[in-house]
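Take a look at this one chain, the form predicted on its own, written out in structure tokens.
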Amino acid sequence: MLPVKIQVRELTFHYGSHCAIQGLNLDIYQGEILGLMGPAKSGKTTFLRVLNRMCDLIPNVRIQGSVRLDDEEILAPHYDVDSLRRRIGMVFAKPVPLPRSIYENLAFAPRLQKKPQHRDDLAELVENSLKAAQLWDEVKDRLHDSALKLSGGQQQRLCLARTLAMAPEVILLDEPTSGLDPISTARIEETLTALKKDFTIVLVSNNTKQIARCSDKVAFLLMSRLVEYGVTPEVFMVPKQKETDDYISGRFG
């Protein structure tokens, strides 16, 4: 049995008056792919934001309940958010390089934090993040040309590449590929599944096809609560509540 990475226990969280997660109880593994679905304001994006504590830049917002990281609480008063961030990376859905060169939007940030501390050891991590983020064959012969003159596909995996960089131990995608084609969609598909041997990843999509093609466990979100979780496959072939079956059948969402 894979170790549980995060533990989530009663998680409730409003913008003001609003509850927009109510009384989520969840555990995510180490080495597999959550899929996180359910139509909009289901709560999918704001467990997101709570899990490396983006929620804090919110104001007027209440937060209850656990949420430990390796047996760490993290969202107590005292906990590191800056080292959070770095623990938790996140993807989100339209990519957005920096007005760089591709080596510099992976270096920036490791330069910024002095690791590594020689240039060969920078390049090798440039190398290594963009060929874990199958990119390095397609930009190898190019990376000090500008970041903004590769695809939108190409630009979604350099962001994910750029999370790599920072050496994560958890990536959180929302929606990382709403606005690609069906090409590019299959490769951040394929990245994420090669991924998962060495990260936990949380991943949240409308696409309910997607979700059953990458996620190993599924939960399925609606008005802030949380319906149905379990096993990818068993989830889509005989989901045990009506409201997940109506969902994944499109009758509504």
Second form
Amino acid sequence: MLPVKIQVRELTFHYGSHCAIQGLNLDIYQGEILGLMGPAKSGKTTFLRVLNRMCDLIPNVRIQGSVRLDDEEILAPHYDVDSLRRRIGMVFAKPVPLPRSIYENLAFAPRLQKKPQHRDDLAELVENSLKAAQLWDEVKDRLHDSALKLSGGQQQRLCLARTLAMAPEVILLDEPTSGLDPISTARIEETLTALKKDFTIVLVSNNTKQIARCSDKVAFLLMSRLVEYGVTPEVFMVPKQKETDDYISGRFG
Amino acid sequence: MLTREKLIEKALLLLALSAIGSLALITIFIFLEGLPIILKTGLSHFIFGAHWAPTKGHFGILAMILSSLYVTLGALIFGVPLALGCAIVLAEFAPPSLTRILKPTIELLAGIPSVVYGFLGVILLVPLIRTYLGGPGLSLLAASLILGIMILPTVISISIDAMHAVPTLYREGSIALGATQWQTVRKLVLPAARSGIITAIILGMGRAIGETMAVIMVAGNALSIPTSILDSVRTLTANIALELGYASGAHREALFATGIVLFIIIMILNTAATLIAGRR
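Having seen the form predicted on its own, could you give me the form predicted together with its partner chain?
Next comes the full complex, and the chain you just saw is listed first.
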């Protein structure tokens, strides 16, 4: 049994008066990919934003419950969110390279951490991160070109590489392949599978087949509630709840 | 109904052209009135001559050009850091509800008549400078401080717009990489909004160099090249406003020529602002 990396207990989240997550209990295990699926507005993205406290950027929100990372309460009022976000990286649905060169995008996070870094070490970190995200071969000759010139799939892998360069412990992916063609999607999925031995990954996707292919555990959210949670093959073969069955066989959502 | 449509279209076109036409007429008029004296005195004598005694036939405006530039530079030194700080707070740190109240309030500063700024300068600022720093009080420093305040609304509100134009997704991307809010502003938002901020500063410069009333009231208007910030100075605009009432003949032409110089400086600034704003 793998150790629990993140433990979520009775998490409830409100935007103003709208309840986005209702009493959520969930364990995320180290070295696994947790797939999170559910129709639009079911609370998936909100959940990711709570995990790295990006939800703090939105005015008028209310959080109750507990989220523990390595047994440390991250919802505590004076918790150091900047270092939390370095430990829990996030890749967004829409790839947003910073308006800089490919190299500078990768070097952004390491430079922020102000570790005394030798130029060669940084260059090596950039190279390793790009290799891990399977982008190195495509960009190695133009590291100093603008990152905005890359294709959509390349940009998304760049964002993944950028997150890896930060050396996080957990990676959150919010529909990372929603805007990509099947080949780029396949490359990202390969990358994720290769990465999971070193990282804990939470993958949100609208694509149930992707969840079935990539994830070890799966959680199904519907209308702000957790409906089903279990080992991926079991959930997809014999779902316990009727809603889950309907969702994965495409009867709604 | 097609004819009526056409008629309205033509009428609107006429109105639009009349606005541009008045600009053209002003330009032509200033140049017709001012150019002959520049040609007679010689361009370099006119611009680089330090001796201005129009009734005796000396038309050198160097002292005034330098005074205008110094006063403008001073206004930027005082105004820009204040304006940028204010813009950063309002665009990035203050809650949106506060920005919604404060931004229009700052824009109100632009609605205060310049004579009121000048008045406050004479009553409050000038005595302070005279008492604590020496000199006549009516000085380059006083003019710079007053203009520094007067350019605030222009620089602040255009800078805020420039920072708001930076996509929120960039900010989120940076924050998700562990950057603090200040690191995000410094490394991402400011560089991305750079051209807009430079435009804001240039437009502020244009406002400072063109301001007349407040400057006349606090600058002292002495005709010499300033050697200290406590010296009294006369800017190009002040010179025109002060002397036009009694000028005639060559003197009057020389004032128009001063106007040409001012006109060209402001044209250059505005063109620069347009070019920089267009380059994204």
